[in-house]
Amino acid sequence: MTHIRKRLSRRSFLALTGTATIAVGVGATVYSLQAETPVTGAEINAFVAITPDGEIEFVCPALDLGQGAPVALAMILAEEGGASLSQVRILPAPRDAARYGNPDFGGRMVTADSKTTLGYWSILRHAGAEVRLALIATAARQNNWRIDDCHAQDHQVYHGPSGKSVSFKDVASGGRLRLPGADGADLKATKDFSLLGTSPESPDAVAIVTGRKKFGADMRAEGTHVAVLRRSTHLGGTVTSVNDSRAKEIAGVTHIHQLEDASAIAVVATDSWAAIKGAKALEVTWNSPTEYSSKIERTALESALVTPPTDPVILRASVVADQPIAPASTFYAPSLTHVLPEPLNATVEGNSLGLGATVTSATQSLDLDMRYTAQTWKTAPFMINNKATPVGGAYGRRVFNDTVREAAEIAKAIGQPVQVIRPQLDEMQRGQVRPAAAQRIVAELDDSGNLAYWRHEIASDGTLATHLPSSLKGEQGTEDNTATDGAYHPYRCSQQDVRWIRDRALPLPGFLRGVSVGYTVWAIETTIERLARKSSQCPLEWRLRHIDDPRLATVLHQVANMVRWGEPGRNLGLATMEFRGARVATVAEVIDRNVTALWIAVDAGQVIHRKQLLGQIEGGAVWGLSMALHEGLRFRNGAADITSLADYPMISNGQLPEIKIELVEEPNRSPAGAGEIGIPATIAAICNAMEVATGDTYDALPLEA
């Protein structure tokens, strides 16, 4: 490789991945005043700089949510760059979607939806390759070596013929770097990977387990006040009257502010304990609650399947020769809430003589936080500065972090920096929920036992339709994938009709790990299992005969081998799916109505950090167990029927079965999304095993209800 290539700009990176086109040109600076820790080294490209002591500075576009995405992305960069991971310094990217937006999120800066590693894979491989080529070209010039005789590994540039090597530090400190570009031909072959697929220690692991790591709720600059909001326990509640005299008497309370929409009253204090006590001391009269209940919620959704309130969004449609005669199966999944280790929080401080603001938040999206703050502050987006803090658990809830709006309104009203902290009980009573859903499936087999007809209707509210309607998909811009993910099943069928019906609900919809795929896959895989068993066919063999995806077939064979499928006298349930590029197959075993074991086979493409991947799958499976057997947010008299964390049913450690996971790995594949794949097939496999064990049918979650 003796020719010089043009360096890749952000635009070139995205062109290579075949996605977004908004970008900066060659030579653009990689940091801004908004960056918490700007780079100090020589720029290689928009994501990488190298310091004179040879340290790689990686401007990381992913947020630290606890799932390990920054480390995984750094591993991709280090692998391609020939760098030692211990000498890669991870710096938070500023809010600059043109440079650092995720192409799989339409160029937005969002860390969610199992799209982080997948979205930045190609970009960071090319960024790392540029680092490697720059160091090799510079070392060759400094030592009169031929470029083609050199390679980089473990933070060294090696010269093959002489056996000599120079460190990245020696190369970087020896003068101006030569910056050849990189293209696809310069990427390492997967067979030469040495870092990817391993499990390096997280740099902050000790700080996490010893409690020294600081999260958003821990970070409060001197002079910043704390606000805790008092909201009605019933949905849609607004203030009718308030007596705040007792709250004002509490030491530390400085301000009482009623939100403009009268949805809450904020008690502002010098510390969190005073704010909490002040909020409890308020005497508030709220408007009368509606008669909303779980029964009303379910009835409305099931009625929407019969008489849709809006035109259905058609996802799949093919000509149907004859009307089916099979009876319909109806499935119901309740609303679910989040239990976050760290409470929702955001800090807003005015700047630029009150014309702008700085927001610091435990968030999943700098872009959306900026939008919320600008709208509330009533200013232009460029007047908003963003910083993200490490997050103590997100699970999708922090994508639409509404505490940012609250902090912005309160800070502007009182003219002082304010951190809003939302107590967990308040979030569970009035926060965003994974919306409930009703589904109806009609399916028929032909005389040969093959799938001949499939009709699947889903009724639910839509999270994107509520918060970001401009992001809806489909030709007409009407499909909300937060309500339809998972509905595109993998089975061969000539006559299909799949539809989504939006039915607006009173609880505010939001993201939760897996969102709709948690209930669509359950309904699909339960129906498939029933069809196979009713026709005296093996559920495994039936699936293998009806899928065209060889990767999906492989994980099915793998999990069958793990569990010794076919042994008589066992109550086994199977489920499979494809999601965000990953393939998963799960088997559950039930004895005496207890789930005793789970076996999971996963093809997640190229493995980046092995332990993190396995942890994501296992964590999802545990949550799937909890959703299948326990979880559901119930409503009564217009309010969530919950007065403490203990009122929300969740799985406990003593109920966990043995979980075995095996990865199917093949070379030359991109990584797939893995954050949510453990949940859906687990729910479906448990339901199928329960039906085998009991002879009953389960059409509602949780299954014990």
Contents of the next structure:
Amino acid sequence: MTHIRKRLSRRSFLALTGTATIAVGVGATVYSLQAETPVTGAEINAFVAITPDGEIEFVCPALDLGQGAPVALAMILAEEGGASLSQVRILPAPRDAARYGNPDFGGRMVTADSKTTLGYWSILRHAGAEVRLALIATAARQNNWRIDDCHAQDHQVYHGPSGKSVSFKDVASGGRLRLPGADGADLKATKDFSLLGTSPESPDAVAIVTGRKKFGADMRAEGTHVAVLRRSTHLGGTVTSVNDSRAKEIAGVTHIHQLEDASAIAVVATDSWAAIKGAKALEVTWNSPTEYSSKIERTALESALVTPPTDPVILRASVVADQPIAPASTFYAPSLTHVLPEPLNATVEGNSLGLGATVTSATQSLDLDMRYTAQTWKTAPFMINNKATPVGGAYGRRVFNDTVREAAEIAKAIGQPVQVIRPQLDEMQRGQVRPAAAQRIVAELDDSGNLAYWRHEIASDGTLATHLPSSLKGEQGTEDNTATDGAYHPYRCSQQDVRWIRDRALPLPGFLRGVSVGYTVWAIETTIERLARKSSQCPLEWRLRHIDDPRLATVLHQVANMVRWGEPGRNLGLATMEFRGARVATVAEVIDRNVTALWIAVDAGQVIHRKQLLGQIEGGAVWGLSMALHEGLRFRNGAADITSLADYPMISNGQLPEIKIELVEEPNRSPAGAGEIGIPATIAAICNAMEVATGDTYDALPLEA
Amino acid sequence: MTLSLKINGVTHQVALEDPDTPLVFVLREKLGLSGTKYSCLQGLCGACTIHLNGEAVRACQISAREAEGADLTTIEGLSEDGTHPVQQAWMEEQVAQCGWCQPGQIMQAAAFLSDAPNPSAQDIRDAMDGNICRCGTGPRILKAVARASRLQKETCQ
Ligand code: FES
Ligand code: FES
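Having seen the form predicted on its own, could you give me the form predicted in complex with its partner chain?
Full complex below, order starting with the chain above.
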């Protein structure tokens, strides 16, 4: 029997029948209401169903961005459920935030911010326990066993006294499931975990290495056109006039559409190459660029530290008296661009009768895609049907996935389904950037060498503040945590003043792995290390003396052992932090101004998928290396100063130093977020090692004297 | 105009309005071989790497016309089922994160190893230096190439 769950769509259905506009198009897309969960088996709860074959269907709320979240979540469920991972099928959750939203994300369906495993850990353990108890209770009834004599493992229910077992398949096909539910006491003890902490092969491993894995940009239905937009190279460009006659002559070009806000002209064609050529062939006059440059931006940010243009957001304020103040250290982090592997893309197709639309996108958020489309299509949110495709690299860029807006406008204007593809260079020149930031730190030690005074000011634009101000946090509702993450350092200090000042930037802000934590931790840890060294104290001992968190102390000790900290004659730099529940300590070694090795000790709580976790940390470290040594998006004459990928230096495979990672593991801990934790301490440790090696101080990224 | 392209051992007659269409789009959109990816379209990232007469080339920089007459291999033709030593090594090291860059990385590694079956660590770094992985799988890529060279030798023995 096929059981299709329709909670939200039922609501939508009722709302719609009032106006009698339910229709099934003939020869057109079948009008589909929202939120059909794709399970076929008997439902155990919102996340799990079991088929008569005993297969577990897992309705996965996380999107496939390549960080492995769907597999990690399936492992949590399988562990608690007593299921074999190979018999868990991962099905994408529909857009239904009420059921599938991330509690750590204000209940939204967003896969980002290192919060997926963190946010769903408790829910999915609970969901898994319900599965296990349902199968045990049902098997007990079917076989006249006592429930307390049974346990479930490897997709079987075992009966202790008789030594007999029945498979999940036998249980599921043997009649109605009993659903006793579960509570906290039913969860497995972490010492009994057997799947968590292992490294099962990803279900798409073969598909990836054979080229069969399909991403958003690989999927375009018959009859869907492709659109490429021509934008000005300068920021804020709008069209003054356009001659599209050459573009129209290109075979395959079908439509030219200027966006309503005149920010771009779309060339729609039957294939990508025709659209790209067409966009290039447009002869456009743009408004004039501004004078904007990175220099102007840096000056503005630095003066915002002195004369804030907006009310500062106070993060810590315990300064009781003004101290005799040491000179401030300044830190500048430039704008960064994502260099997305898979081009941004989104497909929008109007539904029959033009009532709503179906959106398919390589995205990080079904919810936000829906909002963008509903606004552009000028319709109610429930009229928008959203689908996510696997994503070729996201790194935060596909949260505010503005490409769907363009696709919606164009599809509506031309009355045909269209996929917008945004070429990488256009995105680098005109897309979202990790905003630049200026920071200033004043810190002093007392006579015993302990931290006595700490003042840290950060000026930057805010990505949440720009796109989703309703998500701001803090007492006044003005804190953009994506601009303040990392500012809450772990060191004891009685007089502290930490604040963020928003200063709007011209480039559009966006999230990027380690948005602000990448530079706040750099400024903090560099300052700490300078204080310790200047007062002839060991930076490791100084830190250990100033922290209260035993888990942080453990990773510091661990990394010190790994690197044989204290050996004379080596240029070692240390950095540490807590972020999203993870404790990280990193040491970098520099020889002749080259980073030759990184050692990283991490306590990420409960390990879910070991190799994925290590891969996330290592990948973060590679970003950290790249940000510390190479990356910076410069602006000149109102435009990004790049004409090709070659103008944006990044670390390459051949330049990688050795990276050694060790995990600290203890029972009874929740998993920490892992997607960004490799970045911040890497940058700071490299800066510290460079300062030891060269005797210089560095006040800007990428590191320059 | 109709071009004849030999890809993964099969000759295809491809009708193209523009014979200068970069090969990557012909593969992906005319022949359904979407395993070949693209990112920069400028020859700078390696996502579109395929083999032309056994050599690694960038399919965004070669036009369909230029590819006529050559023997082309894409990721789909490297092996039927992922059993090429490079693909095996990639799975054993669990290299991929998002996977977008990996077909290009694998094609680059496979061409390199067929020319240099006993590479040094430095040879591997040099060979893989021009293929970008933004997810940061570079350290595992280097390990996987070394592993593939060992696997390749075992298979030959
Ligand atoms: S897409 Fe061909 S090298 Fe980048
Ligand atoms: S695996 Fe994502 S770009 Fe390489």
